[in-house]
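To begin, one chain is listed below as structure tokens, in the form predicted on its own.
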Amino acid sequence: MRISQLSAASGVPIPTIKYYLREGLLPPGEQTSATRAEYDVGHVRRLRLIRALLEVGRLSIASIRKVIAAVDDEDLGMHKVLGTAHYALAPAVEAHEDDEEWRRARAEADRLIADLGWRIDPGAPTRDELAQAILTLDRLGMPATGEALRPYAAAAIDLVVEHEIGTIPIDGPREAAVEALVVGTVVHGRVLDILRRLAHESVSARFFGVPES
């Protein structure tokens, strides 16, 4: 297909496609003349992935480039590829190793992960992210011990094992697997947050609201 057809098939404007080509995020098409190239369904898949990373994941071009590099690296197994996308989605958290409170929160996060038996890379940014949440709760006078966080961990692992991991198409193109991971992680994360707030309202109405007549 020509670039105009690629644009129509992907929903990405032609100038944006040309920008992705210049940035190396999208591989060049097959050159058929000095001014014309042909593209295929692989390019459509790559554009879908870029859109998911940019519009859903809210990633920078630099972060997208790292994810794309992992997708294209055939020496990386699927776990590493998906991990690269997961880590790119994590918000930046500054570790304060010289802060005693931070060190305690990080130790609590590491202890919880170890007690759960979860296989998490020692350098995973989500460890610092969890530590930051624990530290915030502590400073608000709502200490969050590993024991207090276990119900949340149990709910999370159940959702992932029973409902989410099976939606990632690992037998198809790697772009499709990463796209599913990004969309599932971000959008389902929002859905979970919304449903929790709805549940809070419902339970509050039942316990503290005016009884229905």
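Keep in mind the model is a prediction, meaning the values are calculated, not measured. Basically, rigid core = biggest C-alpha set you can superpose within 1.5 Å across the two forms. Positions refer to the first chain, counted from 1. First, how it differs from the form predicted together with another copy of the chain.
- Comparing the forms between these two forms, the C-alpha position of V182 differs by 2 angstroms or more, with the core used for superposition.
- Annotation for K18: C-alpha shift under 2 angstroms between these two forms, rigid core superposed.
Right, the form predicted on its own is done, so what does the form predicted together with another copy of the chain look like?
Shown next is a single chain and nothing more.
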């Protein structure tokens, strides 16, 4: 199909498609003449992936490029590809190894992960993210022990096991499975965050006695 048809099929405007091509997010079409290139369903699917990561995952173009490079790398196992997506979603957290408070929070994060029996890479940046959150809760005088966070861990693992990992089509083509896995991770994370804020609004309306509108 031509670029205009690719635009129609994907709902992505032509200038945006050209931008993705320039940024290397979208592989070039097959050049059929000096001014014409042919695109296929692979391009439609790739555009869907980019939009999901951008609009729902809120990833930067640089992060999307990393995720796509991992998706495209046939030598990379599924676990590594997924890891790339996870780490792209992880905002950079500064570790403060010289700070006693930070080291305690980080130790608490590591202990929680160990107690849960979860298999997490020792170098995962997510560990620092968890330490940061624990440190913040602790500074605010809120429950910040592994014990206090266990209900969150329980809800998280339950959703992932019951509703996410199991639904990945691992018998089909690698690309489809990888994309489903990556996008599922990103979008389901967003869904949970959105529903949590909605739940908060609803509970708050009841709790603080706001009249029904």
